[in-house]
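First comes one chain, alone, set out as structure tokens in the form predicted alone.
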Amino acid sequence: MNVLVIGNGGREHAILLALRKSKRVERLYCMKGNAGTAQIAENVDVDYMNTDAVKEFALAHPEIDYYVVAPDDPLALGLVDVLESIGKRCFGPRKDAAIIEASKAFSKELMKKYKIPTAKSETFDSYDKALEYVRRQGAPIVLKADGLALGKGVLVCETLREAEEGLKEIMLDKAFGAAGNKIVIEEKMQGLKYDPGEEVSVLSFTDGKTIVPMITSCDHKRAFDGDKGLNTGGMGTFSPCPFWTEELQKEVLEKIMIPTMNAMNAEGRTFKGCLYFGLMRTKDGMKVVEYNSRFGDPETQVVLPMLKTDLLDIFEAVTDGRLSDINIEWESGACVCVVLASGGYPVSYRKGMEIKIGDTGDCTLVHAGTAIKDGKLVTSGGRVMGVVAKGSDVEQARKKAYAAVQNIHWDGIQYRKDIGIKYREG
């Protein structure tokens, strides 16, 4: 089969690397891709946010058998619906289901209605009413832009002044554009043993009838060591989560995952694809922090390398509604991804810096913001690449990743040195 993956970041490179292992894949394509995807797939220069252009391309290329729509924006736009309307087979939710990520207000109301555990919250489209509510509630408090904001639309405010400034930034200054026209304000959840709270990402495959959790991972969101600095799209990940147990998995399946799948069905918005659960362990049990309607980035970089089952087999089973027929298996051990970013990320940064790569051992370099210019590999984004290493445990994997990091250079390289060090039990 010929498979096209839509997107141009690290997540898409990681998906292509997993698909490349399939004996059933003949050719891989990536729209638009990056310098890393170009090494294993044919990059296609089409704007995937232009659904007419994608439709035109798909009609002109009948040799492509299957499409994977990976990023949140085209999913929210309804790209899967467009491709299915011309008879193309896809992995990814339709527009009516992708709203679970595209609108935080929708997802919070869904959880309230179906009694899925999450933080208490209120939604506002009026700045004055939101400000009044914040002053009444006090701090700490969490502000979330309703729409998509590249993983950066959440502000955790420790003081009332921070909350007032954050509210202005989101709703009046439009720091996240139209995503901030509506805002969700919620209580700050407390972790069971650690502060800030203990978060875990659990991606899942679902065809709307069956839901199968993948192995767990933990994301480091803040820009700097010790969880300091601004929120980013993710500065690194590791798998598995240290505090995850079979008991927690059972609790999450019964109280969160299956109820969410059933709730979406009840709303007439059947979700087929990768449903991502951002969760927190609290004294009151596991609670939902957020949903994503796709593979996480950089979670995918540590989850898919551990997958033993053919990814294309799983994708097609989801499309065909026969996920219950697939036995999904994982490798034992651990995986770590250290994200290398451009200096100044996530605020402002330069592009076009030449990347020099030495010996990286058996680590995998997952490209995100890279390009080829005048025959040289250069930076072309905020998060440039992820260094992915496997090991018998997280400590071994992180040592291998950081040893490889020492042999990668460009002007202004920025990365955290504490990826994989958190939530260590005992």
Given for the second form:
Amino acid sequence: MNVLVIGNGGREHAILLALRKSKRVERLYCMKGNAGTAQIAENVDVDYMNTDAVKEFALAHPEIDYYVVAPDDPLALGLVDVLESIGKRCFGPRKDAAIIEASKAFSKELMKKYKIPTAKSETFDSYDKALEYVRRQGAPIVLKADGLALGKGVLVCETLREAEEGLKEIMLDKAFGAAGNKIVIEEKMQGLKYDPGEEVSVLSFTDGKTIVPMITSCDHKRAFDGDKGLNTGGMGTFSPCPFWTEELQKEVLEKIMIPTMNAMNAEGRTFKGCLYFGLMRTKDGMKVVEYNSRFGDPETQVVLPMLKTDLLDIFEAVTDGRLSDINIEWESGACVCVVLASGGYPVSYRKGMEIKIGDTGDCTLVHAGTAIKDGKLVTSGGRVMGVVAKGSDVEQARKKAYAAVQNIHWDGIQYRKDIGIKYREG
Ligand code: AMP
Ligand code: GLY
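Could you switch over to the form predicted together with adenosine monophosphate (AMP), since the one displayed so far is the form predicted alone?
All chains and molecules follow, beginning with the one already shown.
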């Protein structure tokens, strides 16, 4: 089969690397891709946010059998619906299901209605009413722009002043554009052992009838060591999550994952694809922080390398509604991804820096913001690449990844030194 993956980042490169291992894959394509995807796939220069252009491309290329829509924006736009309307087979939810990520107001309402554990919240479209509510609740309090905001539309406010400023930023100044027309205001959850509370990402495959959790992982959203600095797209990940247990998995499946799948069915919005559960372990059990309608980035970089089962087999089983027939298996051991970014990320940074790579052992370099310019590998984005290492445990994988990082250079390279350390005490 010939498979095309839509997206430009590390997640897409990681999906392509996993698909390349499939015996049934003949040719791989990536729209638009980066310098890393170009090594294993043919990059296609079409703007995937232009659904007419994608449709035209798909009609002109009947040799492509299967499409994987990986990023949130084209999913929210309904790119899967468009491709299916011309008879193409896809991995990814339709627009009516992708709303579980695209609107936090929708997902909070869904959880309320179906009693899925999450932080208590209220949604507002009036600034005045929101302000009144914030003043009544006091701090700490969490503000969330309703729509998609590159993972940056959430403000955890420790003081009332911060909350008042944040509210103005989101609803009046429109710091996140139309995503801030509505706002979700919720209580700050307390972790069972840590503050900020301990978080785990559980990605799952679901065809709307069966839901299968993948191995767990932990993200590092803040820019600097010790979870300091601004939120980013993710500065590194490791798998598995140290505090995960069989009991937690059972609790999450029974109280969160299966009820979410059923809730989406009951709403007439059957979700097929990768449903991502961002969870927090609290004193009152596991709770949902957020849903994503897609593979996480950089979670995918540490989850898919541990997959033993053929990824294309799983994708097709999801599309065809026969996921229950597939036995999904994972390697034991651990995997770590250290993200290397451009200096100044996530605020402002330079592009076009030449990347020099020495000995990286058996680590995998998963590209995100890279390009080839005048025959040289250069940076072309904020998050440039992830160094992915496997080991018998997180500590061993972490040492391997950081040893490789020492041999990668460009002007202004920036990365966290503490990926793989948190939650060590369980
Ligand atoms: P989200 O984009 O919804 O995942 O939120 C971004 C980050 O903000 C999360 O990963 C948490 O670290 C934090 N966060 C979001 N909601 C809450 C909450 N209700 N209580 C505490 N922290 C939160
Ligand atoms: N790593 C978090 C996300 O993909 O949204």
